[in-house]
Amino acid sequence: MMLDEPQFFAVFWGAMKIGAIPIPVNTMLTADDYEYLLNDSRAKALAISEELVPFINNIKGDLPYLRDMIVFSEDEAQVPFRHRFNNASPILNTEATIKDDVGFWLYSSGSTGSPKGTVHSQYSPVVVSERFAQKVLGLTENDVCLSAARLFFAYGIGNGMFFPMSVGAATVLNPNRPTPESIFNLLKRFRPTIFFGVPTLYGQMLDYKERQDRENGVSPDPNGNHELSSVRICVSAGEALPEDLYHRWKERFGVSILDGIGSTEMLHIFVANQPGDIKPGSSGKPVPGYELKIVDDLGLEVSNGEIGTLLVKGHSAAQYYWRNTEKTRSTMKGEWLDTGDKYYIDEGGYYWCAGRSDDMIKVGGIWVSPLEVESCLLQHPAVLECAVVGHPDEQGLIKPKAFVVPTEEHTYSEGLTEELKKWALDNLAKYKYPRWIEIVPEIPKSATGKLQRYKLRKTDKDREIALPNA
């Protein structure tokens, strides 16, 4: 439970060296989330940045498995880690392991709302570094990597740790929340050659610079001296990159964005646009070393242009989900892994995303379960029923939107929607709260009472229930 700092490397690689299993976890969660993760993983030790200790102190339930907590701080008097580090033996024997031994876990959100421990082998980082970092990005020891995605993400741990360490390159670590201003400062200060971001951040960075240009009365020169002049490649993943955003970025900074798709289960990107072969709006083509196929509900491959479920095969695939046999069997089908993404291939061999086969929402590159957001809203006394779906913002990026049926005592008002947003913000991680709340007379359901979120994803014109002007 550590911020992006050098000690993260020491704990992660040190644990693997002695045969222990490191499990990086999201540092933007709540005390209840951490209680679940500690008890589900049965972790005996917690390595934590001092700033995050209050979240652990706020846990109300029991932690029957946790035995030790190592706090990382600059204050030697308060925290014993630095003293122990300075007096430790320089010799550490390596546990006798092989490439198929369990190396580490990463937690992946699921459609049920409960995160799943995704178990990776020690070989997975080698595979993604060789296939994507070296063969697609051409990464060498002369590169400097800057990742907006943090080290606890599969995307971020590849960008900021596995990739640069695989070739002896440098990496820039940022323990603070990535904002447009802070990212531009890091770009200017450290002059990275590869920048890894997500579409939401790329949009925010463009808006930030365009606003600065207007205020300063200057016209941008994509060939001039700007914060990205050292960058040879930008990479995007986590959610689909809108075509317009790609063109705006290229026009403003003169640097292409390589959009791709990856997953926690595959550890990093396995389909991507590549230097000299970019189709804006698409996810690109298979990364060398990975095989893909798109199948129908019967498991048969579909023809080009037809939408089906994307399956992937590669040596970076996770071994299984911790304590979740049913999900392991339904997702990891022999050599193939079911991504849960709907895709089609065009005549040029480019892969295009067509949504999800479940109701999960990707927000700023992080999975959000609608069930979790709905459960939070239902605890508010004014909410009788609700349903949460993904909805595009003004830049075409997906964020949560809630449809709420109020109780009889409450009717629609601007105050109610704002009150519900604040309720969600106070009880959920910030990226999970619904950006829009729409009051509706009813939620569409199937004959068996199951929410039909797909009907709510339709446009207001085509929607099958009458919605008020809210």
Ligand code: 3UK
Contents of the next structure:
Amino acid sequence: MMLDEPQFFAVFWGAMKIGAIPIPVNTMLTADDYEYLLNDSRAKALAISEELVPFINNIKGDLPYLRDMIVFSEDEAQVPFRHRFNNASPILNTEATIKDDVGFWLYSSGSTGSPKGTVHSQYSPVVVSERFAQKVLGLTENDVCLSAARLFFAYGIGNGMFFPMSVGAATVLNPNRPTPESIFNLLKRFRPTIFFGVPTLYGQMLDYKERQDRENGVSPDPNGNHELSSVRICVSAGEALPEDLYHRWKERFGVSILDGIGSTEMLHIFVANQPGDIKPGSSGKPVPGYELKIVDDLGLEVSNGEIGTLLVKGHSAAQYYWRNTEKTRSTMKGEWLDTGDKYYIDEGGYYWCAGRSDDMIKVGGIWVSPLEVESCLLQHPAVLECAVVGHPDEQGLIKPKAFVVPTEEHTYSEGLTEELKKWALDNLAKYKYPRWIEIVPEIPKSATGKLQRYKLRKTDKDREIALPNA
Ligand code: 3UK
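Structure of the form predicted together with the ligand, given the form predicted on its own:
Let's see the whole complex now, leading with the same chain.
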């Protein structure tokens, strides 16, 4: 339970060196979540940043497996860790392990159910560093990496630790929650060459900058001296990067954002837009070293242009889910891993995300991707954020419904919802347009910033039951 600071590295690599298994966990959870994680993993020792100790004090009596706690504090005078460190032998023998020994776990917070302990080999970090970081990004020891995603995420631990360490590059660690302002400050101060973000943050950073531009009355100069001028590549992952955002970013800062899809199970990105080969809006093409397959419900490969389930094969795949045989068997099918994502390939060979398996909507027997409807609505100037889910009509047939957060200048009006419906009707195949639009103050998101459409589906349903005549 450690913030992004140098001690994180010491604990992670130190544990692996003695043959113990480090499990970085999300530092933004509740005491109940930590109780679950500590007991599910049966961790014997907890390395923890001082700020997080109160969470553990709340659940101390309910942790039968935990034997030892190592607290890392800013205040060196009273740190138990310092004591241990000062009294320790300078010699530490390395446990004899091979590449297939378990190296570390990461908990993955699926859209349903409890988090799954995803068990990785010692070899996985080597694979992702050689494939994505070195082959695709061309990372060298001259690079400086800045990751907005924190080290406890698979995306963050690759960006901020495995990648730079694999070539001797530098990394910028930020123990605080990323905000547009704090990220701009880090960019100015450390002049990184590669920036790793997520779509929501790219959107917020652009909004922040555009507001500043308006207030200062200056027109942006992409060749001028701005915060991104040291950055040669921006990377985005976690959810699809809307095409519009790609173009706005490129226009404002002159740097391309490479969108790529990765997962905790594959440790990092396995399909990506690559320098010199970018198709905005798509997830790009397979990263060298990975094989991809798009299949139908029977497991047969679909033809190009058709939507199916994305399977991936590569040497960075996790071994299994801890104490979850059923989920292991349904996800890890021999050499292939089921991503649970719907994808199709266009004529150019680019991979396009069409939502999660469980978020897809069947309308009149045809798949509708909520993501496609959302991307269309997002192009309307009044829409800041939106989410589309299936909603039953009078006949109980599922049709798309949109939840929309308007931009600051636009608030609710009958006119606005009608205008958005018309916008969708005009810009999408007719059966895809949202039959209902509800204006909401915010869209539920997971800790990793992913839309939680299932939450909207649930509130929607609960309300229908409570208000049958509404
Ligand atoms: C979705 C994307 C569209 C997709 C991750 C980079 O996000 C990461 O891991 P998670 O385990 O989630 C995996 C799922 O997220 N997804 C991720 N990236 C994209 N969908 N476009 C994208 N670019 O549903 C996938 O199955 O939290 C990302 C590196 C390491 C990671 N673990």
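None of these values were measured; they are calculated from a predicted model. Rigid core here is just the name for the largest C-alpha set that superposes within 1.5 Å across the two forms. Residue numbers count along the first chain shown, from 1.
> Hey, does Ser41 budge by 2 Å or more at the Cα between these two forms once the core is superposed?
After core superposition, the displacement of the Ser41 C-alpha between these two forms stays below 2 Å, so no.
> If the two forms are fitted on the core, does Glu51 show a Cα displacement reaching 2 angstroms between these two forms?
Comparing the forms between these two forms, which are aligned on their rigid core, Glu51 does not shift its C-alpha by 2 Å or more.
> If we fit on the core, is the Cα of Asp68 displaced 2 Å or more between these two forms?
No, its C-alpha moves less than 2 Å.
> Using the rigid core as the frame, report the C-alpha movement of Glu438 between these two forms, one decimal, in Å.
That residue's C-alpha is offset by 6.8 Å.
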